[in-house]
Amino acid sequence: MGTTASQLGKDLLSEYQELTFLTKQEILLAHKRFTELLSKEDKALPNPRIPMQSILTLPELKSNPFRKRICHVFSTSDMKDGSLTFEDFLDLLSAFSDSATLEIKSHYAFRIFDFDDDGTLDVGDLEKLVNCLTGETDDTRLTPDEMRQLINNILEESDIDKDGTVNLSEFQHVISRSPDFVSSFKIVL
């Protein structure tokens, strides 16, 4: 499904519409934004990748505390470097679109918050999650006691099977009771 950066054929555009939650206009805008991030040399490649550092310059991601995790989750790079192909970029935008389902959004949110990629949110993941949200400066960082109490509260509320971690179905159960999750889990170009 690769494409040159300079063009997007009608058939490919239709295929992308079928495979994502994006409209034709959103796909064309995504293609324009992706192409603008490519170097002159990369534009000639059949399926170019944009380095994570370039993706992170997008205003829509620049202030997101999970921006690096977002790139890593959506990257199909064998190098695990967070670089994105156009199709990776479309997958990212599709999951964060207004039209994506609660199930899709919660699945990707879980993967983004699962910092060690082990399929569960454990104490380490939850600490990193809280630090991303509160900032990691001395002024905003929680004390060890505050962190322990908060994580205990999260686990008490979320860990249905009481195994000390939050799995995907437990996470989705919690998210389903959060009415503003779907509207806040979005990136619009």
Second form
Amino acid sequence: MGTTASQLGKDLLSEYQELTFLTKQEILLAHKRFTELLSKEDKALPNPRIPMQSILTLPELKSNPFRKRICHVFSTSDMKDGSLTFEDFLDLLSAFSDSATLEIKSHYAFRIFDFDDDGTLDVGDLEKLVNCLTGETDDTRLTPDEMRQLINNILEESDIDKDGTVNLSEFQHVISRSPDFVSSFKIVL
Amino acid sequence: MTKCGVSVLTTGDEDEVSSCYEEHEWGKNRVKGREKEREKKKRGNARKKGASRAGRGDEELEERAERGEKGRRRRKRDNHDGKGRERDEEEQAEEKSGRAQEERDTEEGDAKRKKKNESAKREEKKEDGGKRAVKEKANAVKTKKHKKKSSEEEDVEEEEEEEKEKELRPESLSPEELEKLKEAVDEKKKLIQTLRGKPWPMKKKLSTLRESQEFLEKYEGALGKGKGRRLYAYKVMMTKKWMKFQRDFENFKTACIPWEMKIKEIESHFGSSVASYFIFLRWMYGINMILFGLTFGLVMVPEALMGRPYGSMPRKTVPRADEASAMDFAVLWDFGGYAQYSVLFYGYYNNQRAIGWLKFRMPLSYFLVGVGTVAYSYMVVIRTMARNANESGGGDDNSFNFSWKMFTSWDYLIGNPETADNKFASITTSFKEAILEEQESRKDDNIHLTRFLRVLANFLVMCCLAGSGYLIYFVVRRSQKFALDGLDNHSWWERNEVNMVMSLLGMFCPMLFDVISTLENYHPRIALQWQLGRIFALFLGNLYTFIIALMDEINLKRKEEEIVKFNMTVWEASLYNGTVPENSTAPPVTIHPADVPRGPCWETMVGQEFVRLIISDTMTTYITLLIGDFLRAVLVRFLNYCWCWDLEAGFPSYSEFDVSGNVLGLIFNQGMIWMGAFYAPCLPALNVLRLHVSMYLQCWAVMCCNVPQERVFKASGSNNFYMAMLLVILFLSTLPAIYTIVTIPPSFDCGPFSGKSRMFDVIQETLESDFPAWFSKVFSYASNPGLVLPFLLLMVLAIYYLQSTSKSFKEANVELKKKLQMARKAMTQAAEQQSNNNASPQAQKGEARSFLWWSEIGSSGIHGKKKKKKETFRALCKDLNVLL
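Swap state to the form predicted together with the partner chain from the form predicted on its own:
The complete assembly is shown below, putting the previous chain first.
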């Protein structure tokens, strides 16, 4: 405990506390887990990145169908390879933490669901989303007919301005009324 | 993007970067000619800027031109906003998509930009004397305030402007400017507080935080003059300290929550619904801790420390007849013998009004703790219910059925592949079901058969319930007969028949119900509700039969008591006559308290019954856990190697964790505690112990031998359902307890209220002897029916009023929802119209939309609080601005 604290630095730690929804213990734990994932040569670097592959080995993300999207959304890497620095990692945990607000949660949920990064959820995004939710195996997949019906229904409900896509404010409008979202949009180390 | 990178490198000016964003955005909207024009202009500007790096002389001119440019741009954009709403939307979308890259760019240029920016500013100031910059800045701020602050980009601009404000010298400012500075400081503070809620990458947040803090440190102290300044600085320091303390305290608090890690582990394996049981268990544990603290601290400990010691009087001594077996384990296990004559039960307490050197009012304390236990429980349950209802307020409308299924059905906590597979399957089925339901209201193939089967199922269930009720009644009556015969003549089974039968019924009847419910062919969720309702009825029926039987027993004991009382007088008379016939004033000191005949003390009997019930219930729970879950898991696991079919996938398989059944068990257990706690003060302590053990045991059992549920239900919907059940149980269990307290006179020779005609007389007694005369007078006036009745009437009226207002709110809510739907329809029409002719749909569409948002403001305002309303209002205004 003492060593991790000294590694992080007191000022930085308090700044992180100020900027995230995490408590001190959680940040320290996150740091511990993060350094465990780092390879030896990376540790010497000033601001090491963990490649997406090793992030995905975390048990908390292992069985999440959106794990790759999550990495891409929170990554600040220029290569768009989904690698995370410690700060990105903290951002991730903060957004998924217990005390994060609905606003920030829905914002990131939107970006996670926006598979092609174009700022709206269009039919393609929704299809991908359904496929993620129903799993990879064929017996749980929906038939094309069902898929079309489902997506039509969704658009009918949440596409308020009828432009064929769901944009962020529409998405937040829908999400903010859901009773389950805040309690299920959580990842805890 | 590359262009932007270049321009950042060459000019490094903040303005340039922001314009570069726009460039990027507009670049995407390539159709519009005007944008191109602007692009050109900007590029020209950039070039100019580059040139100005060579000759710094025209720096100021440049700066002003820059500003003019910016203003123009802003105006232009406003224009543009007015013209094409649709385009604006697109822009917004683009903005969002491009944001990630933009932000990255910002970071890259950040350090460099800042330095350059500052150096440029310094030069500007040298030339300008600072004063003008101030004015300009003020103007800039003002214009900015008129502008809408919606998109990210503007946030960036805001920052940039605030950064410039840093250059102001506080000493040279007029009061107005000071005021402005103060505003800026406050804004910064607000920014710091809201920073964590901004979806920015950490680097940006960090730099913003540092800048703002630097700014605050620089100017905070400068605000205020002379004395005020010092005070202000002191205040600032104290707020800082206070914030830090609060944060530390928050950390401390979260560290203090017990079993957090355990629950998180379970959460990650089984999803939030199983975890919700454990959270409920922990909550229950907390309540019981407090109840335990009350009874232990105010009743048991004072009596043990300050009351008369064991053996000093008949009620505190084991009777001579039982002395030989009083220490036997079997007797103690039944809470007889020494356990019966201890602080654990009602009968041990003395009716001495004040005990010890503290003059502790024992009987009063006993009574008040009993009342307080119930009152506290009511308060906690209702408060929690209200909070839950607030949190999920308005979550019951079905207008976003599909979207919620789509966007919120994944439980991100799931970290176990098996659970994930189950979740996939359940999501798929829920999708399919929803589609089916949408396509057609399911046609029933044979409605008569289903109806018949459902009636049959209900009939069977009723039979089960009646049967179990009769069985319990029968067993309790039989046990009374056994008790009259004396317990020693009977086997262990006969002595513990009642509890065992109740526990066994509680164990097997739900399984029976489960089998019966397959007849009904309901939707799983409805089936679960029926199942829960039936189990609830079963438990309740059992409990009430038990209580009725107990009432019979109480009456029997009271008759016995009459006889004993009569015998006592005879015995006392004979004692006096026999030992000292002539001198009747001399006290008969030689009688040992164990030899004194005594009444049956029905209160202790009731307490004992409840304690035994709890113990046997706990035992059966643990044993079913060990056998039903653990042993089964072990057998399935190891016999699978040498069995003819696959045990793990086939028939026995591993057991699932039954959330609802466990919650029900917990609730009923708590009901028994509430019922019996008055007569057995040890019950909360026992329950704390039980809950503590079951926390560990069940956590372990879940992790090692259960598989995730196949039907995964949401945790949130059922929370208040359980709470409502708990409230019902609380009410039903306090009912008999209060009935006995109010109607039945206490035993004459045991307990804190012995010698009184009713237990609540203790209040009267205290009022008379411990309070001044006027107080009891006031009290008697206040308890006069002439005052109480109007008061009750007033309360009823208040309730009626509140209910009718809430009803009208609800109606208004429904009305607004209707309007919302109408607005939506109007919008659809508008959209259709737009597809028909692209000329003038905007006005209509905008109307519909504004109408929609406004009605939403109304609907959210109704069940929200004022503050919430304000917030939504603000947010909606923002949305409105963006959209229109």
